[in-house]
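Only one chain is included here, represented as structure tokens and corresponding to the form predicted alone.
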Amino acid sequence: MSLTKAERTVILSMWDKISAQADAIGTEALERLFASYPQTKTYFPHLDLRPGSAHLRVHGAKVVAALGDAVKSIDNIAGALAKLSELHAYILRVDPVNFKLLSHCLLVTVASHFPADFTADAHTAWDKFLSIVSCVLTEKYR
């Protein structure tokens, strides 16, 4: 699966707005993840997972920063996220389905922050982009 030129344009055009609110978007996406899929909390026993906690803000910023790495290397997402893929597969042993769950929470969060920009085409582009990111992060499991 690869992004079309039009999809790349949508991702890149929205990224500046998203990155300007990285902490808020990352935190909110994780809050949605933990509220909607509480089983995902098991990977974070060392963090305070209450809404708005400092730990959630820090980890949310890391999540959005990793997406930023993927956006910056949109033609080589696998290379950009190789170390993160290894970390989640070999050390953290995160269940691969969790990346899809987080992707959904990120889509909802981005849509709620930028409703005017989140057109049907943007939704399609971001869904595809996040699917590619999820696939890259789970490829070490195979």
The other form holds:
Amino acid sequence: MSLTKAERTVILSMWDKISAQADAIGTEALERLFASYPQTKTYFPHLDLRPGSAHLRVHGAKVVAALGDAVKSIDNIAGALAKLSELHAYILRVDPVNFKLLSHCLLVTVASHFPADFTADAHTAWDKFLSIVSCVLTEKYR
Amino acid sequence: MVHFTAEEKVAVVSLWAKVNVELVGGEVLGRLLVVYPWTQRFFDSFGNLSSESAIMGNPKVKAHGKKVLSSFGNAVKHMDDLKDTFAELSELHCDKLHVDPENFKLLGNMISIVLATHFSKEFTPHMQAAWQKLTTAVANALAHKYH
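Rather than the form predicted alone that you just supplied, could I have the structure of the form predicted in complex with its partner chain?
Complete assembly follows, chain above in first position.
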């Protein structure tokens, strides 16, 4: 699976708006993840996951920053996320099913913040982009 | 059996009261067909599904989307009794339509996303959690009679 030219354009054009609210969006996506899928909290015993916590904000910002790296190197996402891929494979070992859950919560967050921009075509582009990111992050698992 | 708390029921029912079933239903089904194009194979008789605008504007997609979401309205009324409520539809989807149950999860996620575009901040994480619980429970009820 790869992104078409039109899909790359959509992602790049929406990214400016998203990165302007990076912290809020990252935090909200994580809040949504933990509310809808409480089992995902298992990976964060070391963090205060209550809504509004500083930990959530810091981690949410980290997640969106990493997505930003992928957007900036949209033609070479594997290269941009190589270190993160190793981290997830050898240290974090996050069950692959969870990437779909976080991706969905990111889509819901973006949809709720930018409803006019989040057309069905934009939705497709973002769904594909996050699928590619998820693939890269799990590609060294075995 | 899924247990919905009083809070979750209030969240679902209060948001549902504001949903334009015709509009949202069409968007939910339309987005499924656009974002996951392989689902179009169940709708060969719907005519032009060749682009986003064709799909989202297709009158048969809108009509069927309304039907599907109206069925969700039934789920909202029977949150404590979903398996029985969807027993017939489950048999239909298995024996006649041959829809893989995975698609029910995809449609459920589409509902969350379209609700997010319509209700923005009002579709809070807690609101989403209640709706995800409902869509998952409906998906399971629809798969229940599969064999």
